[in-house]
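Just the one chain here, the form predicted on its own, laid out as structure tokens.
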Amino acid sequence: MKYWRLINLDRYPIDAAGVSRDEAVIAARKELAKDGCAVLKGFLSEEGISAMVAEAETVAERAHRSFTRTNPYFTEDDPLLPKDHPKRQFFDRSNAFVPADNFTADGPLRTIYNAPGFDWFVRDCLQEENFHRYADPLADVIINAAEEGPGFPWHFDTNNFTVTIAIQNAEAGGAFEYAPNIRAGDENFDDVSNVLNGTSDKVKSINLEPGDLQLFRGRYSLHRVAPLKGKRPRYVAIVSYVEEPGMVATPERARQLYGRALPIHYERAGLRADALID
């Protein structure tokens, strides 16, 4: 599979230096500087979208599903805080991630990921100095397969940024909603509470379309995917980069998100590989 058939290189010439590439990078940087979110509309070609949908449908049954209740900070309940404190507001969350080892080297997702210039284009847009591919064999490229239900409730990310590609929308719902930089400089718990109870005027909403590439700084911007409706699943590809080379998840994190851990997860955690109990 050829990357130039999957990516809209006329609009986003990631593999060639020049004015058009510079313009795309500058536009993304402006959006990120404004509110921490850049959407590169139509990053994939029509053929790329079709190929990604077909691949997602082929592997969707291999998604690991988990169900939890979480607050926006992914922390435990603190009974010392008032009951209405945002750290004590918990919401249902469902995950369905297809692990990275289900995607072949010649499939569309990895073809896009390995396309000449893709890493550098993303890095240039984000202006990140410490920028490395995630070395985790279960998580470098994954697909989230979300079904009807609560979606992803309000939360802050623990990493500096996320890189996602919209593949297929649900029949209804699923808007990306965020309160830009609501946590920048201060925790601003009152503003966070207003978002959680639906009274905030700081929330923006984006309807991502299949083929859109999204770059988002979610550490300081509260965000969610609105509840989904209908039988058609929502597919989103997640491409992971980290600040240090060679990073992988802990065994506990791998098992939580992907249902299993590999020897590398235990070895990097300082555990013997034969401790694997999957």
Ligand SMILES: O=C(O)CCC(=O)C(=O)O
Second form
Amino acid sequence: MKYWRLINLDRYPIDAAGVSRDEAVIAARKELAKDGCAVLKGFLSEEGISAMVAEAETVAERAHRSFTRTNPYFTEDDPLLPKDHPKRQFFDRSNAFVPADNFTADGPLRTIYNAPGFDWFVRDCLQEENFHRYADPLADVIINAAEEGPGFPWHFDTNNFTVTIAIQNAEAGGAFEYAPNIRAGDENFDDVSNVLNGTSDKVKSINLEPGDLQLFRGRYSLHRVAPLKGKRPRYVAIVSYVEEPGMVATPERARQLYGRALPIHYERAGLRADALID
Ligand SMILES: O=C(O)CCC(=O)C(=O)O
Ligand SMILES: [Fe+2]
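Structure of the form predicted in complex with this ligand, given the form predicted on its own:
Below is the whole assembly, all chains and molecules, this chain first.
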């Protein structure tokens, strides 16, 4: 596949230095500075969207499903806190991640990821100093295939930013909702509580459409994917970058999210153990 047919290069000329590329970067930076979220509408072409839907449908059955109950902080319950504290609010979460080794080099997802200028463009928008591709062969590019159900409940991300490409929406529901910078100063548990119980006026809602590229700083902004309805699954591609070169997941995390771990996960974990002994 040819990247120039999949990406809307007229609007986002990521592969060519010049004024229109710079304008796209500046527009995204402005959105990110405002509330930590930039949506680059129509990043993919119509052909790009169809190719991504077709690829998602082909690999969806290979998704690894996992179910957890989680609070917004991904921490354990703390029985010393009052019952209504946000750290004690647990929600059902179901995940179905298609691991990265299901995406071939000539398929649309990897063609977009490997498009000349793609990494550089994303990095330039986010203005990140330390920016490397995730070296995890199960997780550098994945698809989240979400079916009817609770969506992805309220949480703060543990990573600095997330890069996603919307592929297909559910029949109903699935809005991306977020409370911008709600804990940028302190933890702000009162406001967080209001979001969790549905009484906050600080929540923004966006409807991502197939082909949109989203850059989101989720560490300080409480967010969720609203409950999903209908037979059609919601497909989102997630492209991962990290702060240090060569990083991979721990074997435990790989098994939890992708259902298996590879020799590289064990090797790295072993190396780390050796380093500790030294
Ligand atoms: O599926 C999405 O749109 C984003 C989900 C999310 O918040 C995350 O992966 O941390
Ligand atoms: Fe998130």
